[in-house]
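Just the one chain here, laid out as structure tokens, in the form predicted on its own.
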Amino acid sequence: MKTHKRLSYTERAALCTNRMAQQLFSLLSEKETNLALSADVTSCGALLELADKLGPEICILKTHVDILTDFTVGATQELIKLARKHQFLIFEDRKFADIGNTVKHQYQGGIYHIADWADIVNAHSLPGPGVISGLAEAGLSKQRGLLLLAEMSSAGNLINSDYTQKTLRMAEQFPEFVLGFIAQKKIANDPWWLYMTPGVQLTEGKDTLGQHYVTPARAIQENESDIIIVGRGILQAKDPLVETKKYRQAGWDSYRSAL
């Protein structure tokens, strides 16, 4: 049985010193949605269409820019406009995992210039604190935020509890840049860390490639995550907008019930 008080998003925003965490907790509360859409599509047109159609229902649009076959800088500029119009943040799911100098260039340069348009990115802690330092050099001045991968939802992944706790300790060294974690459950009682959980569907199960799915209620109420990440459960639906509204309601109801 949990012994600590479950704070609201608004209460936690007031306790944050990380600017991006404050902004995101406030957005969750004001927009009344804790749904992140994983927009795993392969064309800019499809990405922008999803952003415009489903943007009013979500708090975050999660992208994989390197699977876009027709990427242009203009598309990211249009995405920024839609994010402002519909009030959601952009999260590039890049999963940086190299030495600091390399990830700095991957983040700010190349053909994608991720630091110019993505509010949030993520990284593996495996390379050590240098990966955070390198990303911070490129993103902190632009008021960006970083999530660390503390847990994964795929079967057979090599992350164990020791790795997760070391990831937490690493995050504590960079409170101005790290806003939280990709995780299956809350890993610390500090209220300023934000948790996003992938692998969420309305019914539990798994796919043929080892992905485990949990329900919004399990993720938010039982595991004390903050944001549910949904991809195929929405994208493969007959009517993605109707399904998005279902997930939004399920996620928000689970949050309200947890308070």
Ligand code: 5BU
Second form
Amino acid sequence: MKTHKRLSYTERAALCTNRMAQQLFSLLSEKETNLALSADVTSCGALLELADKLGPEICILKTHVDILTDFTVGATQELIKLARKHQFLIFEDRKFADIGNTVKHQYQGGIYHIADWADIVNAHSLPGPGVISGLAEAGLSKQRGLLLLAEMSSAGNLINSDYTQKTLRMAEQFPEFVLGFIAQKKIANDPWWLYMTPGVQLTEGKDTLGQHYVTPARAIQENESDIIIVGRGILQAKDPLVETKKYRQAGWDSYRSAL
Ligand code: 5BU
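Rather than the form predicted on its own that you just supplied, could I have the structure of the form predicted together with the named molecule?
Next comes the full complex, this chain leading.
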């Protein structure tokens, strides 16, 4: 039986020193949604349409900019406008995983200029703290935030509990820049870390390529994560807006009943 009381998002916002975590915890509580949409589509038109239609229901829109076949900088400017209009943050799921100098270029330069439009990005801790320092050099002055991958949702991944705990130790060295983790469950007792969980659908199961799904209730209530990330559960539904509302409700109810 759990003896500790779960803190609300508002209480957690007050305990954060990381500005992006503060902003996001406040957003969750004000907008009453802990749903992140994984907008895994391959055209800018489809991405912007989803952002406009589903934006009112979500706290975060997660992108994979490198699967867009018709990327333009203009599309990212439109996406920022929609993020402001509907009050969500943009998270580019880039999973940086190289030496600091390289990731800095990948983050701020190239074709995508990710640091110019993504509020949040993520990185593997595998290369060591240099990956965070490199990203921080490009992101901190723009008031961006970083999530570290502490766990993955895919079957057979090589992350073990030692790796997860070492990832936490690494995050602790960068409290200004790292706001939390991509994980399947809460990994530390400190209330200021924010957790986002991918691999979520309304029924547990898997896909044909190793993805493993848990329900919103398992992610939020049982595993004490903060935000559910949903892609195909919504994108492949007959009516994505109806489905988004179902996930929003399920995520929010799980949070409320855990308090
Ligand atoms: P799905 O369609 O809900 O399975 O999409 C999940 C998304 O989350 C997809 O964009 C993945 O790249 C992303 N993801 C994941 O599924 N599992 C992980 O451990 C991480 C990211 Br990190």
